[in-house]
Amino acid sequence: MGHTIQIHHVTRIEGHARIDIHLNDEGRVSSTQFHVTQVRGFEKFTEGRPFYEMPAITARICGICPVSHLLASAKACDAIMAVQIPEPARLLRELLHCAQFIQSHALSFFHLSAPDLLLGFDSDPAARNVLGLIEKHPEAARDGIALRRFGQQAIERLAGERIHPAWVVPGGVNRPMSVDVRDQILSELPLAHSILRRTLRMFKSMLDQFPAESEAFGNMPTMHAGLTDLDGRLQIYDGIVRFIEADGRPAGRIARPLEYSRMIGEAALPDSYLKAPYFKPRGYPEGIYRVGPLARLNVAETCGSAEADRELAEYRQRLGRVVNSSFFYHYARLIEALWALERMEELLHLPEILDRHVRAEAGVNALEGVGIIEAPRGVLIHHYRVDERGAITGANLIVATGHNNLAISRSIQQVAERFLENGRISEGALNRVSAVVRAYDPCLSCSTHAFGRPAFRLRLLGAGGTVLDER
């Protein structure tokens, strides 16, 4: 008979969400459902807050990348703001937001993701963990922990603190980098460098070992969208958010922030507090694009970084032009480090980062803003509106985990078909569905939000487990 396998917690991941796999009377995979089982009200209880308060308020929405809600949140108030901030407060936050990036990379390849990929996907799952790593692969796990210190410890240097810092507001920021703090940043970048280095060479080395997962792990064709420069270069601070075809074409682009809702809509899912944004040109669900590490290295001509670049001529050389497959967003993930390294270095030898002039002052002279960057999870939006008294009317954000909603799903599906064959169900096979899910990275508790009315489902179970009723 047909039956339901559900796993109740995904684990090693930002947030709570539960997997549904239905099979048919044969014990083949007939359907798969994604729940994003919390919701956060981030959107509701700002509504009356002064628009200059929202930078710190919405930081909190996650311990994780705090940051880059202070970035996205800062750049709405300065729409609100209608200035254009100074260059060297401009440099500081896209410096602030590098280190974020490496941090957040490496608690994902090295904590989250590691254990399945070096201590295999049907390991002991009592073992399958940090402290396994640590046991099995002590030099890989000491290199994930200094790497995300670095990040951390320069996020806390520039900005005070390490996680939710309020260094970041409209205008700028509230004060300018010292001599001693660029010089101590500078001085631990070779280290960062080299676990770098010997990361990259370490996976490169492990990707003929998995041909089952890079087949099936998400690899399917779809758009893909990510924030550009005029001529091509990766950009996480600022930029065009560019959207692709599944094969590299173009498809469209965001140029002006405000125009964002012309390319981009929400549906809300009936199973699930997490909306599903798609290609509004192409409508729902056809319009499915990523978002995240795969997608920007697809969109991106360059990363404008040397090393990097060498790095990128070799993973397109290895894998195509535009890559499909959500099983090398971990690839993806440690380029993408590499070349933040590199941008800082660049950004910490630059004599204006120094400049004293770092905030400009100004009251509202816009009813609405929204800030874009690239959250290192992929494309984060900030929209607010606000009164003349610069009251928040309204707000909107649109989380990077949110954009690859659909493709969440669909990999789920797609593993769950590869792996769970003729109803013969193992623990290292439902690892792997779960596995799909880290690819992405994905930090549920940004993501959901109360925009909207999201269904829910409400089911009683009877003291076996069985399902007695359900609304």
Given for the second form:
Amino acid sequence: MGHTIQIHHVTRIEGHARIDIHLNDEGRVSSTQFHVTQVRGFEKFTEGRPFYEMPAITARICGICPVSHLLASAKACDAIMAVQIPEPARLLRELLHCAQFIQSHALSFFHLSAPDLLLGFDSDPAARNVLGLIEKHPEAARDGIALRRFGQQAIERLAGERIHPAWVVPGGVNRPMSVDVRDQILSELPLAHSILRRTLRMFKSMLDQFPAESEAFGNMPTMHAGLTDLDGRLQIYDGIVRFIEADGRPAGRIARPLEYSRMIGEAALPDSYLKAPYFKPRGYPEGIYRVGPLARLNVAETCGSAEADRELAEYRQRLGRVVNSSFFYHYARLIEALWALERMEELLHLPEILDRHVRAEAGVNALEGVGIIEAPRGVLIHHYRVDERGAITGANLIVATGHNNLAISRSIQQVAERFLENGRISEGALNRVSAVVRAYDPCLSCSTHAFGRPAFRLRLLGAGGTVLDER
Amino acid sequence: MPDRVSIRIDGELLHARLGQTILEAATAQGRFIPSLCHLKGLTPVGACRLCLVEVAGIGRLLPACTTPVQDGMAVTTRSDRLDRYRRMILELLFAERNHVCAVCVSNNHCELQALARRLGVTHVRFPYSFPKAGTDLSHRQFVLDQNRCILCTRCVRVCAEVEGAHVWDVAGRGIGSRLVCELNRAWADSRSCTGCGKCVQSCPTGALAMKGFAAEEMVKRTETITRLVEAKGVRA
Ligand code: SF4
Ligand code: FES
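Having looked at the form predicted alone, could you now put up the form predicted together with its partner chain?
Everything in the complex follows now, all chains and molecules, and the chain you saw is the first one.
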């Protein structure tokens, strides 16, 4: 008799998800599904709103990375206004985005995933959380908190508010940066820098401890997508979306945001509110691709900053030019955070970043606009249509976790096959299933349930739907 | 008749000018009575009922913004009953339309929000009615968002009394009442709107706002309206 194992409430991810593992008669994994069980409906209820309200509205999608939605939305609005925003505003937006990357990557690595990595996948689930981390590895916990605070404070200094800043507006930003703020952020950089160096060193020294995980945590050939500039350097605020094959050959690109739908198709899945985007030229589901830190470092030729590029070279030396195991999202994330820090420093030293001309003004000059950025979790697309008065008539949002939807499902299957035996699931195996989801740092409904104690609800369901076991 | 009268407000003896309203007399002495539809300089209409006070010897509550002072009047501006009613009025205003402060142009600069905060409205006990209230984005410079309108009619009055254009009116009845531009035209098609923006500056919420302003960016200049009225001598 076939079984279904359901894992409700994957913990230490941002949002709500459920995992179904279907077992066949022999108790082997027959298929897996990753369901996102929350619907947000932003696309629907923004209809009729003035387009320039969209940044503030869509920033409410997420408490973890509101800056990402703000920026993607503001870029879509810039496109509707058909303006090129003043250069200082562009630099300030990128600066804000870098700070956001650092705080978000710090959250993902230290608060959400470090408990697995440092305490071990098989350690006591009651203590395998950030509190347990504080007890066993106080230095790492402190570093995580300090690094996240650095990013958040920079955001607060720039935008005046940590969560949901109203600073980013269509046409630019609504106030220039003061010399004081610049100097403050500059003075805080060295501490963040030393934390990241330390953390990278620690992570690299641990790599050998997880042979099974690096083998089976979504280790599969897929395409990768990420933003770069014309020279192939890593970009997060603006650039070209490139798609590469699992072996690194170029597969396609989106040079004009408005044409994203030529490259990206969206499949609706039963039982999930998350759509599954795929690389259109290849069709569904063959067009599976990954986004986020792992994919970005696969797609980019270089980071474009000295220290991060050295780390990138070492990363590639260890793992190859294109890394296909999702376990290394963590590694890639740390390198990116380092890059973001270096980029912040570079931006802060540009004299024009203090310029006072930071906002372009215009009405509706195009009836459609698309904004594409890299959120910490991967490519984020906001696409709006408006009528000639500027009222939204249609909106489409493709979020990072959406792009990774297919890859996450497939990774779960791989982990389940590797760690489940005879229809039985050990605590460690259960946690690995959730951990592989966390490797993608998915931002599911984008709520802030980051610190919940592990509360897996596992159900074994018979073919008839009867609950055979529950814990 | 003397032009000065003596009244008691919350037990304290005060002098007021004959012809002043209770609200004016109280404000002149630096006392606070909640008000929302009232804007100094415009004809008071007593629409929102937030300024209700108790007057000794009178069985019902009276709006301070429209009730003139009388010699010997004893007024109570704060009591449990008044607090309760005022909170209820605010809750009903919130329940009537779709007020989403977090994303509103007037967030942190809104009179409705400020009053709710000041009077301790922490939640709304009544079911929200979620009306389908539209927006008028047709004007080049301004926006009307019915979702945020509390029908205070400040815009109606400032336009008619100060600018002399009388673009705005209220159509419909009861819960179906809506602010309309002229005889229910799109704002852009108005024949009388001069584009002066006085309605926008008078509006206590984000219902009327400058176009293109992002969340929290709309700060209203209500005192400018009052000063303008005083300078023009439209209404003493
Ligand atoms: S639009 Fe503003 S000023 Fe006019 S009635 Fe509504 S809330 Fe009052
Ligand atoms: S202020 Fe007196 S009734 Fe509105």
